[in-house]
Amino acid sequence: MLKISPDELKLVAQYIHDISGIYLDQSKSYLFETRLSSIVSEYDFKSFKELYQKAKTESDKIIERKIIDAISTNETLFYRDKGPFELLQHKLLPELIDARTPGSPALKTNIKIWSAASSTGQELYSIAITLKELLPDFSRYTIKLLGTDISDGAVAQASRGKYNKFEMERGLPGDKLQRYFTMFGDSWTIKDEIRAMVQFRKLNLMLPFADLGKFDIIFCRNVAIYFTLPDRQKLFNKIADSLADDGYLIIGSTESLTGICPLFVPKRYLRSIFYQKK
């Protein structure tokens, strides 16, 4: 395998923040080496830094959206640490639906629920089941369920919602995977029922996202553990504008908004922690 020197592993850090956020230390040369060497592989290049310059120069940014799929650490899972969805089952839709529900019963209620980095869908599809098997009536509900990532392989397979048995096993409860999914071959394929609730495009969260509207509910969860304190304070501070006054904000069970966004405050509901704007 390629080796990467400390010169080079500063200039394709750099770049990788630069197109990413993901901040990687210099401690971490065997994950540029190990993720980067089928790219290099590839294209028969001899060293990283001819990697970056060709990284940096080509028009069509094909090798960029590589690095960054091979990068992205993509770990997720069915209902993952169960918490949240919980929260979501139990306190904040009915919350929500209580807040949103009109007075006309001809008029419908409003939810928009984002998984801002939803990586290969596991989690906006937990998400979607939830709401499925929570409201018995879909037709008195205008619903928007949005996934974004910055992958374009995972953004891919989330539409797709295509997974194999590992991927399966991993989270989701038997009768679920009974009820929603279909097998073909050695894989499953969420039905079309569910899929049609869910929308996933590209999203890079160090860019402008003001366009995307304003939502209920924001899964903003194990993403900024890779960005640095700045970025995540920048993150956060448009996610605030992006969630409505009274809409709620959930993270990684081992992250905090402590020092990082004062306009959230923290509410506890059994074993989950939530956010609220001040």
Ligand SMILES: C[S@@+](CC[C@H](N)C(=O)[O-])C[C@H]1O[C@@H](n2cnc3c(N)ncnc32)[C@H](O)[C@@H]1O
The other form holds:
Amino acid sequence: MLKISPDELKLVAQYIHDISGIYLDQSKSYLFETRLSSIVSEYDFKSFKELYQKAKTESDKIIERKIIDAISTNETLFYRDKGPFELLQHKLLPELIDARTPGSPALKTNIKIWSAASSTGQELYSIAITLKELLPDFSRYTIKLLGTDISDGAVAQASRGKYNKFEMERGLPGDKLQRYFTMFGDSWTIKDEIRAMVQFRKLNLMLPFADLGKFDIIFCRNVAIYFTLPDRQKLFNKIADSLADDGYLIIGSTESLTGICPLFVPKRYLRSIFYQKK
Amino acid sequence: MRNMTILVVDDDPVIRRMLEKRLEKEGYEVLIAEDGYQAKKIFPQQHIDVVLTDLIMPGSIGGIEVLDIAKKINPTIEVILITAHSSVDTAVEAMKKGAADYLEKPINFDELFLRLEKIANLQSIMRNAMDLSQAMDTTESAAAVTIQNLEIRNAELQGRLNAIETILRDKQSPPYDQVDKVLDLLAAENNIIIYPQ
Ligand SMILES: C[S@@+](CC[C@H](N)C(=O)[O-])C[C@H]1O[C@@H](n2cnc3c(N)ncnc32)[C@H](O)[C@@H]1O
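Let me have the form predicted together with the ligand next, following on from the form predicted on its own.
Okay, now the whole complex, with that chain kicking things off.
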């Protein structure tokens, strides 16, 4: 495997930070070497400097995208941490529906939910299934479920809604698996009724995203952990702007906003915590 | 002794015997079924890592059906199909349905042992990964409880600090009142022991 020199390490780490906000520990050179090795051999690069220069100057950004796919950690699972989905079902959605249901029965209830680093889609599909089970009369609602991620590979898999047996076995209860997925060989595909509820697209959270509009619930879990403190602060300030005044923010179970964003207050419900704007 | 149990399913007694002998000699634990029906009975009763099944057998349970049954019972069971050269297309179809591999007759044992070894390695890596992710889940949920408590606690303390600041900034109120109010605030919300002077 091609070795990375200390100078190249600096260059590549800075470049990765510039394109994705992801901060990689420069003391872990093997991390750069192993994660980028397939791109190195695909293009037959002779050094990491060459990889860097090609990626930077190339106009169609194919190498840049491959680098993002390679260095992003897409680790996720259905119903990750369970707590947030109980929270959604028993508290956030009932409260939201109360707050959003218009006086006139002719009007629909609008709900917008965003999975801000949706990875391969498990988080958003878990949200969609929770909604489906909670709201029997779906036609009375206009529900927008958006999943975004910086990794093209992750967005593509999320859009296909196709998972292998190992991805399925993690977190998904058997009855939901049977009810909402179709099996073919070793892989499972989400059924159209759920697939039709969601939408995925590519988005870099380091860039402005105010054009997405305001959301009632934002899931921004296990992505800010890859960013530096100033980048986290910027991100959660932008998220505050994208959240309805009475909306809810959910972050990863081992994350904290202390020292990051004073605009939010944490609140407890059963086994989990959610945030609202002050 | 290798840590792997193999179920051999074949209607030909000669092949059955030969497979059993060779595999046992290699140190595998071997179970035998004479056809798909017997195999179907064995699955729920025994722990099986790998199934080695003939593709074509008499009756309505052939190799493909054995594959389906095995995967339904436990998706981590790996299935290798044994086929005649003429039915390689069917074997390829079977691989799309989740078979690990296929071997053409006559069986080349070196090839078989190599594939079994690969499967054993893969299964041990899988087990290792599962152990690791379980360990990570445990660590993560313990950390989550701690962090959530700290997060709520911190918000409470921040709120109290703000309230104290408001009290102290109030120029209208006499200092002793302020001190009393602040002490009340500290005592009420946070079991902090306040020693009388
Ligand atoms: C560990 S996954 C989290 C998935 C899911 N939210 C969860 O908690 O299970 C982190 C995801 O963040 C994405 N990511 C990293 N940097 C990003 C950025 N700047 N903008 C958007 N997504 C990013 C990665 O591609 C990856 O899919």
